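Read the single chain below, which is given as structure tokens and is the form predicted on its own.
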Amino acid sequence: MIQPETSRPFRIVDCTLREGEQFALAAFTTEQRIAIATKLDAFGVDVIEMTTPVASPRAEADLRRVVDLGLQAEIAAHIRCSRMDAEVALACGVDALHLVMGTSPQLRLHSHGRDLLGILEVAREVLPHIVGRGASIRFSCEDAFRTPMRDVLRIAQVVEDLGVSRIGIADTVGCATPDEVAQRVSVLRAAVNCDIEFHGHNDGDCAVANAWAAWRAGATHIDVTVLGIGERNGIASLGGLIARAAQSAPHSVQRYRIDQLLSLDQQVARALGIEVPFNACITSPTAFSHKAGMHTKAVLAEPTCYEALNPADFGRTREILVGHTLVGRHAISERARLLGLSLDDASILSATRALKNLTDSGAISSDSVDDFLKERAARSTPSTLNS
């Protein structure tokens, strides 16, 4: 029986260096890796999944890096149902094995070539050879939401019979809605006992909404990458997947060091030759910043007005912009406060005035604003000033 949601945790298996890597500006050094790696093992996520071994020497090279690190994160090989594949991938010492295999019509037609039972054949012939050697198996449906549900659940049945400790599910191409997600999720949680994973693109702009739904439905484990990179536009992000967790299920973030999301993705940015994206939840440069005059007000009186999220609980602090015409009086007035100066209400709002008409034809900054506060509090009369 599910758990519900309210006690149940997830598990992030973070994907930078493998579906991370298939992003169309990553090409990440060795040094890269491991600081990434190192990284997101100090956030805290479960599981650290790189490229197969087998796709070059580098690649097997760096995978035996990490591998040495000894970190606390589990490391998975992502690789194909093929026991050379297993064979490479255990003698780099792996902690798992993530087997993948197109299931989807399109796939068996244009990928492998082989039909269900052929599927099925391979996995009859390949995990009996690699349970049990000392790492977690998961069997990944590729192109779960495309491919019919009767033989996801023969396939998940079958390889769970086979000892694999997760089944994977993906939504390859970023078609599936959050409630198809929580349907399939939820029929296959019913027919299976082994752990599920869910790895979902955002071709539909659903990543975020999809992972959280399959959680929702039964899903243990959660894929994401730094930033959402990958394949196209990417994969759940690992800021939006804590972002939506820390509202609606805060429990679900404490064990990971949310303070460290900032430098993770400025890390990975900086590795790409990329800025932190605009839209980033939490980690944007304007994450916690408000400029609408009724806005500032409520926020001046209580932060949560329009916050849902606490930006000290991220290491970041919120902004108050005063450079722009939106600027209203309160903003005006809380600046001036952390400014030292004294201004009365008519000063306050006289400068707001003189403000919204200078910035009316383009913002200024806010050692500008400033300024400018200064120079007026300079020039007010004793009449004009707080006694």
Second form
There are 2 protein chains.
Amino acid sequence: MIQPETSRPFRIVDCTLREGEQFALAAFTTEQRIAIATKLDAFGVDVIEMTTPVASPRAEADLRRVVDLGLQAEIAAHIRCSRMDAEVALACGVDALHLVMGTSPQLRLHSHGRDLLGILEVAREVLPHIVGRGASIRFSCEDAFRTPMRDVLRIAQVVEDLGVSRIGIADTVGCATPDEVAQRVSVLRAAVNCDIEFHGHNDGDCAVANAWAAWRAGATHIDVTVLGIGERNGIASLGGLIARAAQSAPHSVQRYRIDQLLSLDQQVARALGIEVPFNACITSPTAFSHKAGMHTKAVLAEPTCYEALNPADFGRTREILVGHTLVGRHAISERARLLGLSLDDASILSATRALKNLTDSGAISSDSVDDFLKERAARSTPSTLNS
Amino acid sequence: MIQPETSRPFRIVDCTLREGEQFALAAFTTEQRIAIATKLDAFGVDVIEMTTPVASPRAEADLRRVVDLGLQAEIAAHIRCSRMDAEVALACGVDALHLVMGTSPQLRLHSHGRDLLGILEVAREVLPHIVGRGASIRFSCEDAFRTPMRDVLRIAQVVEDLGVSRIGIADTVGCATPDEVAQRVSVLRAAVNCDIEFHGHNDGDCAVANAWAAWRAGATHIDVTVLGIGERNGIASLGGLIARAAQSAPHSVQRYRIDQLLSLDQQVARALGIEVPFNACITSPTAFSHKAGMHTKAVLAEPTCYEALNPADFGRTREILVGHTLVGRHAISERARLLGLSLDDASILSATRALKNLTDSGAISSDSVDDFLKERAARSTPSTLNS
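Next up, can you give the form predicted in complex with a further copy of the same chain of this protein, since the form predicted on its own came first?
Below is the whole assembly, all chains and molecules, this chain first.
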């Protein structure tokens, strides 16, 4: 059931400047777009997907600006399967065209009004004009997880024959489970030779698990955004993908500057006017905080006891929380040691008990704990000081 | 590979007042604990797990207070595998004892210093004294996903024979994938007759997917917290589990008051001094917001086009965002209709273009969009008004 970890790398398609712009709170300025693209490139993402240039005058101007930065990452425009949209994007000098077309019964009826043959007809009309024009082409089946799999395969095989270099399979409404993703990607992997990209929303809180399942089943490219921002409650986050991969396939993240993840997340959070959420992998302010006595005791002896990831790999430091009622004597002992205080075991135990009582009605700061310990040390050793 | 959806229900073990208290920012007052327990009970969670009463005087007093509320939910104390801890908890009148003991090589060495035989010895010493005392007993293997599976099975079979009613299997460091969870739970399911509980951390962003995999593989009880708060970046969230289940197995959530999820999440967020994060399933402020033109067009025709969950089931309403540069003419047309404005197709198209330009340098409020549309309507129909 469990497939062997593959040495095949994944490629990261960052969609912060496309899907991320569809997040309710996002309204990036030109300067922010350039700063984010530059930072994504420094991190090492493989593809930067941007909003279609036909969305607005500034969308087009900013796409050109980002193309002109001459970044290492491929710059892709996310466009409808339309010759006009493609021409505008090509004129901007993009490296890749990311075509998208709804394939589910729901989107056939309410998005573009075409049935399966109609979808294939549009693909046959548009693709021959844009293939071989200097940009690679991805064709994504929007809402692929509510599309009959035979239709996904039919479309994939037709567009592959027409020259696209990558098929996208999107869980647009966030309804898929990892099992379903693994199954569909496996089937698609058997049916086409080209690359496969997975895009998954987080409505069912499975976006990163689904992305992981997609990669393991044969997907080559994974869509993410910084912090996971996107329509509704978003898609797979870059940090989540990195956290998952760093645990099970550390070789796969070596090509990325994972030490820059924190500043990347913080930069985008600032641009959105939000905080990095507490539940973010790696970059949450508390991602490497340890609180309960049982945890801190073991972490002080051996950090891997309660850390699947090494904070230092991400430029982060572990924090042992002490100003709360769940504090244990090992954490207090370590704090006293760091402060250079000499307190014997009995003193540590009584200080711990006193701190538990003190913080039972509310947490206090680490500085207050330090003051408390210094005072206890001073009280417990007057004779030594005076001798 | 995909198992049929089961009609077997899952039971929710809410750990907000235990694991949640280990979240760095948590420091609940007695009043907050009572309010949260009461609200969890109204929601319908099956078990409310609370911090061990030996943690502090207030922990013990508050456990008694919550027991005395006489809630429908079972009240459990999370304790070490210790006769003393169990006696204190039993004296508080709990319905269940949730024993935990580290089983991985890491925790054997650094948490309690006992090898496998030592763990079994402690279980054999403690359990006979506490079985049959009026509280059901769960024994959880902490860090079970880094424990050799044969050891997990050995422990599980011994403690089942000693009379526990449930075995816990915990992904304590958040290292497991859904495949691994499914595999271990399946094996455990075959080895014991008692209930099985899964507890999973979110360090690899797979907590909810793992919980889902555990249930499908045979787990009976799933640990969650409100918002997913817990050590580091937390565990599976109640909202995430409900969102996942409501999609694939709607019958399984019928016994819960899912319309109260929003106020529950908001209540805990307030107690923590944080916002409900944007990435929360169902209860994120933007969980049912639709922004891009392609999305809003289809959602206005048929909401399920971009909604896997019905917001009304959760007491929420969908929002069509209009004050941004990705706005489409269908969203503007609908907004005009709601305002009772008569604008023909050409006017809608030109208003949409004008709005895209206007918001290209920054989003505006919906009220501003309304004013903009009213003004255009007034300008476009002077002759009608004068005639």
